[in-house]
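Here you get one chain, nothing else, as structure tokens; it is the form predicted on its own.
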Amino acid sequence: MTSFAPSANIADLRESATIAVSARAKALRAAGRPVIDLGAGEPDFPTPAFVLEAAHAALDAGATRYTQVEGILPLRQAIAERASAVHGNAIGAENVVVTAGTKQALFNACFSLFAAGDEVLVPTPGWTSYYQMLALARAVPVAIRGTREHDLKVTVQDLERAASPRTRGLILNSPCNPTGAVYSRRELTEIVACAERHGWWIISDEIYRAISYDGEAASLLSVVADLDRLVVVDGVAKSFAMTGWRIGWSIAPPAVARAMTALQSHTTSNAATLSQHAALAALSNAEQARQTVDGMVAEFRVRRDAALGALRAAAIDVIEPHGAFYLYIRAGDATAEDPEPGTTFARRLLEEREVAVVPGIAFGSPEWMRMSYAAPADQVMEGVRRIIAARIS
């Protein structure tokens, strides 16, 4: 049998750690073990009924054929209208590309904006796929580490120190995965000014922006004067519990949007037609959408506060999340004997106490681990109790 040797394109590609943890948890459950899965970044709420009803109606109406690669016009118009309200100036459908999930929007942006040897600054800890997407584009991800005192967020000074003549842009994520930290409007304004001075592109991943506990999280659209060097990505997965529908989008200058559309025409073509109509319903019914998001955020807040209180009472170092639905927990100090204490702890927690979390090495910080509270409240608190028991044993 001929052995397989991966091409240079994917030779260094690693499987998504978050997906791997979820798969391992499901395998253990299938084997009969009562694993509590606190690893997945997926709301445990059902897709709203009004969205399901719209999907049924679209299916009955025959929404089963190809659409424009960049998405159906009514959906792009709805996205553009929402973006215009945030930006304060008109953004048109020509700025919008609808994608098969926000992950594809990010990939499109990385592949379209950056080339071999370009350096891209990535605040770290950061979502695991940023680094891999940039590597696939032959660009060089440069990890920028924030301090614990700043909730692991980066500052302009951090960016300036890490920049080089080859720096072409940065990826920003607020609220952050995995920490739940949120950049303030002032912090975003300073970062935008820095990027403008250097002529950098900014890719702003705002998929968690609707899940914020201290008022609305600021969008880059509300900070920049124009879209000249900005790509904003978002989607319906997290805020509407529509992960499996696979609908995301990018908002970019028209020339960039056209380039990403051309790229997408040779990869996935249009996002699923039925899913586009479902997303249109989610974005078009303002009052029902507000009730859905507010109700989910309120429940997430209750879980966050209970879990955070228990961990702090046990003197466990944890970042206080102001958005998203994750707790980032410090597992210990890295040593020569154990350079990845977060991985060691997560493995022991799963195998011995049947709780799945994601090791921090997946996000570039080996001393930490990520726990999701997008799970039923009783499972979240039982998982926290087991984490505390394992941490102090």
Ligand SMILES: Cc1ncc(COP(=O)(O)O)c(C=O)c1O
Second form
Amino acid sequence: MTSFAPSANIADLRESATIAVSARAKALRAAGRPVIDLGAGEPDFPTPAFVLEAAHAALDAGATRYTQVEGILPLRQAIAERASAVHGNAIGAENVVVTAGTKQALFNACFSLFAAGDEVLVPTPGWTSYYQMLALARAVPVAIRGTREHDLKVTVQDLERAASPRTRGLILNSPCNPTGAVYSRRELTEIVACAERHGWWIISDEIYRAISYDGEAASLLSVVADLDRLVVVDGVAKSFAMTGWRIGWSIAPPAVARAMTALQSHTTSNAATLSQHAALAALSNAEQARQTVDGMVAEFRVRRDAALGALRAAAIDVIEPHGAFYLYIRAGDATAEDPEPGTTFARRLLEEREVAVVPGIAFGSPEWMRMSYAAPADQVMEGVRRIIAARIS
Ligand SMILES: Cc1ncc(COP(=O)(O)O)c(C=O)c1O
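Alternate state requested, the form predicted together with this ligand (shown: the form predicted on its own):
Full complex below, order starting with the chain above.
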């Protein structure tokens, strides 16, 4: 038998908890158990037909070869044009690197900006992979906990308290996974001013920006005067129901974009050529894209309102989501006997009531758990009924 001791690079690496929950739900389903999966972070809509048609046409035209590492020029131009419209000043293709999903854009940014001993502030609860990506870069993720009064968002005071001479940056995510909280323009302006005072980098993960319920969620591009110390990442996965196509991108100062391109040239090279053409279609057909996004957001809103109403009527503490497609639910107080009530509750819910949710420990808050409403409405509501029944039993 081969003996394997993981290298020091990955010795502390943990599997993505959100993916692990979905895998467990799928395994139970395969074993014949009728599990409702509210763990996944994936729109339950098909990729729009106009994107599929463009992909077929690109395949027929021979889009099967390597492209430039940083992505095909028309796609980078389309991304740059949209970013310029938000920023107000010109952003060019030289600022853009196309990646295999937003995940790769985030990893490239963490790996290129931060190194051993650098501290990076992560508003917590926060998306599970930020902590692991920073650790892979040998940087130190510093979890900053938001308070319940601020929907678990962090304030400048929270950041200032955590700052040290080793702090190099900050990762923002609005709308936020797992809470659905959205930072207002004023809150973002204050955070940017704080980062500027300290000379910190900001990585702004805006993958859920198109899915927001109270007008457009603000982009950091519309807040900063220039791109000097900002990397914005986004992608087509959530807003165009294109999770499996694996296309994301970063918008960064040209020197950073070049460094991330060099890193990518030794790891994955270009994102899949066919997928780049599909993403180009998604970004270039404004009217059809708008209809797709509006249709999804309308459906998510109906589910959010119904699920939120039922949970509140049962006096369950839940953050009101203003974006994304998650409900963050408080499972109980952490105690010496049960330091992770969210994990305990999620395990019981899956084994006894056949509903999969993600324990909050995956996002750095063990008292909570996340349910996704990116699932058919009847399953979402049945899941909510079972959560309520389990909560009060
Ligand atoms: C906050 C956040 N950022 C990034 C990603 C990764 O997106 P992609 O599928 O484009 O890699 C996800 C996916 O769940 C996410 O929730």
